[in-house]
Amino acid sequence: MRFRAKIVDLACLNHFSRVINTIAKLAKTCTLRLTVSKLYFILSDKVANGGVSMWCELCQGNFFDEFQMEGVAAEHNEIYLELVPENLARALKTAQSAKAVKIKLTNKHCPCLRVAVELPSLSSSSRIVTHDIPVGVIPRRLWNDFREPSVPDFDVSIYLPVLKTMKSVVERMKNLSNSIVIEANLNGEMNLKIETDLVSVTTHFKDLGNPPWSNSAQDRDLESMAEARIDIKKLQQLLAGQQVNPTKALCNIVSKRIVHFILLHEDVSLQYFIPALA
């Protein structure tokens, strides 16, 4: 089992850092799945227990100048590692003006991802700062726990408003309640609602548009709202952690069951599932 990769391009490096920062804000620990063409960051708290789950996919070719890996076996050419994304985010912070960053799977005293940051220096010799990030190797028999989450048949799919706007609305609302109702219809309308004994607040968004595939819910009345009540902190965490400025952001609502967010950037896709509260 071997893995080594290198980023030389500064724009790619900064973009990769932003992705890792976003993930670090969403997950204390996560699984890094490495394949020949892609990296996946996976958080699979069982949604049944009220946990959120996350699936973030990156095409390695858009980030890395070199990328070599050998999986656990020829027919299972993948590696699954458990890590604390905050540690990786911290290591990459030192790399903002780096000439190159190398990442390598090593095993001195325990399995580690070694991040070697080559910094520019005035003399001819370069300075290298090395970070060893402990990882756990996930055995082959557990891999099935980390498959891409299936998207349940949704009632409504809708594009999200500008995330910054949505974030400031949610931040104001979170002082009033622990939960928020998201409702939307196939007419491009979405409401964020808070209802407590003392106060009821609703923010309306119009003309958001519905993705083309939302026709799968064709027999549904365009005006009728699908809604789910979710933990407001989990929603705020998703909005506050965003550093990749997605080109498209949308959500699918399965009434009273789950809200599934999809944030798409040219070379990164992030899915985030927040279960509905009873």
Given for the second form:
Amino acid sequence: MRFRAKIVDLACLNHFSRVINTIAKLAKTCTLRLTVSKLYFILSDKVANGGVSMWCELCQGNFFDEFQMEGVAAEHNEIYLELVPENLARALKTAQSAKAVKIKLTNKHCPCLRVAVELPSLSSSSRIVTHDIPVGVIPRRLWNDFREPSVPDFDVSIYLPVLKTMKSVVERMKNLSNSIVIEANLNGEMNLKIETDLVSVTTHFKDLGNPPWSNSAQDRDLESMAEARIDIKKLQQLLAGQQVNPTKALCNIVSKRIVHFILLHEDVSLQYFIPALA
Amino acid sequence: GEPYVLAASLDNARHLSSLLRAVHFQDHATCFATANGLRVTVEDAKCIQANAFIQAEIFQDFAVQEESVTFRINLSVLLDCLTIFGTSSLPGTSTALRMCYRGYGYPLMLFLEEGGVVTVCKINTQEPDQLLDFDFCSTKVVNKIILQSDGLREAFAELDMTSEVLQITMSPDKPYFRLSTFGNAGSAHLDYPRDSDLMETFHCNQTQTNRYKISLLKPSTKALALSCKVSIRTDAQGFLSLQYMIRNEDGQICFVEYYCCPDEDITEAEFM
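For comparison with the form predicted on its own, please write out the form predicted together with its partner chain.
Below, the chain from earlier opens the complete complex, with every other chain and molecule after it.
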């Protein structure tokens, strides 16, 4: 098992840092899956996470200048690691003006991801800051726990409004209630609702548009709303934590079961699943 | 016409929310509307009262069907609703507000709109509180000073906030206007000469020294931060009125007033 990679381009490095920061905001620990062409950050829907799951996928070629990996075996050419993404985010913090960042899987005393940041200096020799981030190697028999979640058979798929507006609305609503109802239809309309003994608030978004594939739900009345009540903190975390500035953001609602968010930014896709509350 | 006893529209909801934030030191507020406008009152410990006045002219439309309309409301909730689209809107964008109230027992309805997104809020109202009557009319004022707010902002930044009380001396003679604190780091005195640039008006008829609990005055710094001028007045019993003049983004003037009781724990002798 072997893994080493290198980023030289500063824009790629900053982009990578933003993705890691986003992951760190959404998951305390997560699984990093490495394949020859891709990196995945995975949070599976354990009860401990409040049933939330995450699947973030990036093409290594768009970030890394060098990327060498050898999996556990030729026919299973993959590596699964468990790590605290916050540690990786912290290691990359010093890398904002780095000349290069090398990431390598090591095993001196325990398995670690070694992040070596080469900082520019005035003298000919450069300074190198090294972080050893402990990781757990996940044995092959457990890999099945981290399969890509299937896109649920949704009732409504809709593009999200400007995330800044949505974030502001959800943040206020979070002050007022623990849960939020998110509802949308195939007519490009989405409502966010909270209701307590003190107050009820509904924010109406319209003209959001529905992705082309939502036509699969053909026999559905355009105006009829699909809705799910979810933990407002989980939604707020997603909106406040995301730093990928997606070019496309959408959500799929399975009535009373789950809300599936997809944020897309060129070479990064982030999927986030929040289960409905009973 | 409409079934509402109170109906008002405002182009920029921030004109209301920023004033309400200046009196937001307790969860509950009493709203009192007449044809002249809206007054929102917050009290604490039967010792301090804050009033935000939003004149009818600030609103694009302000209609009250009865002589006066009064209700109590959760101010924290009201503020979260008013700022649903954020507290700092981008230049050129603002949140439009329509506010309606049907009368006793009905919720306060808010309709907010920004960039085509509409939010509807229904906030339950409660039985209004009996408010304190400070009976602070201009004829009973003994001493009065109008300061540019910068002057008082500096003072509040400078004074020792570990002190339990703020002592205010106003006098026709030296030291004219003195603020004192008695904190962990010893006592501090801040004097303003009567001919200071910051002093706009100086009408002191009698030497008065009174103490006010800092914990009670602290909330008023929210109003101070927004204000351009402050009028400081006392009556014969030592009751304090702090009147903050606040200019909003459109250049309109509103007022926030704080009344505070003097600290009674100390006897006159202690001042000597």
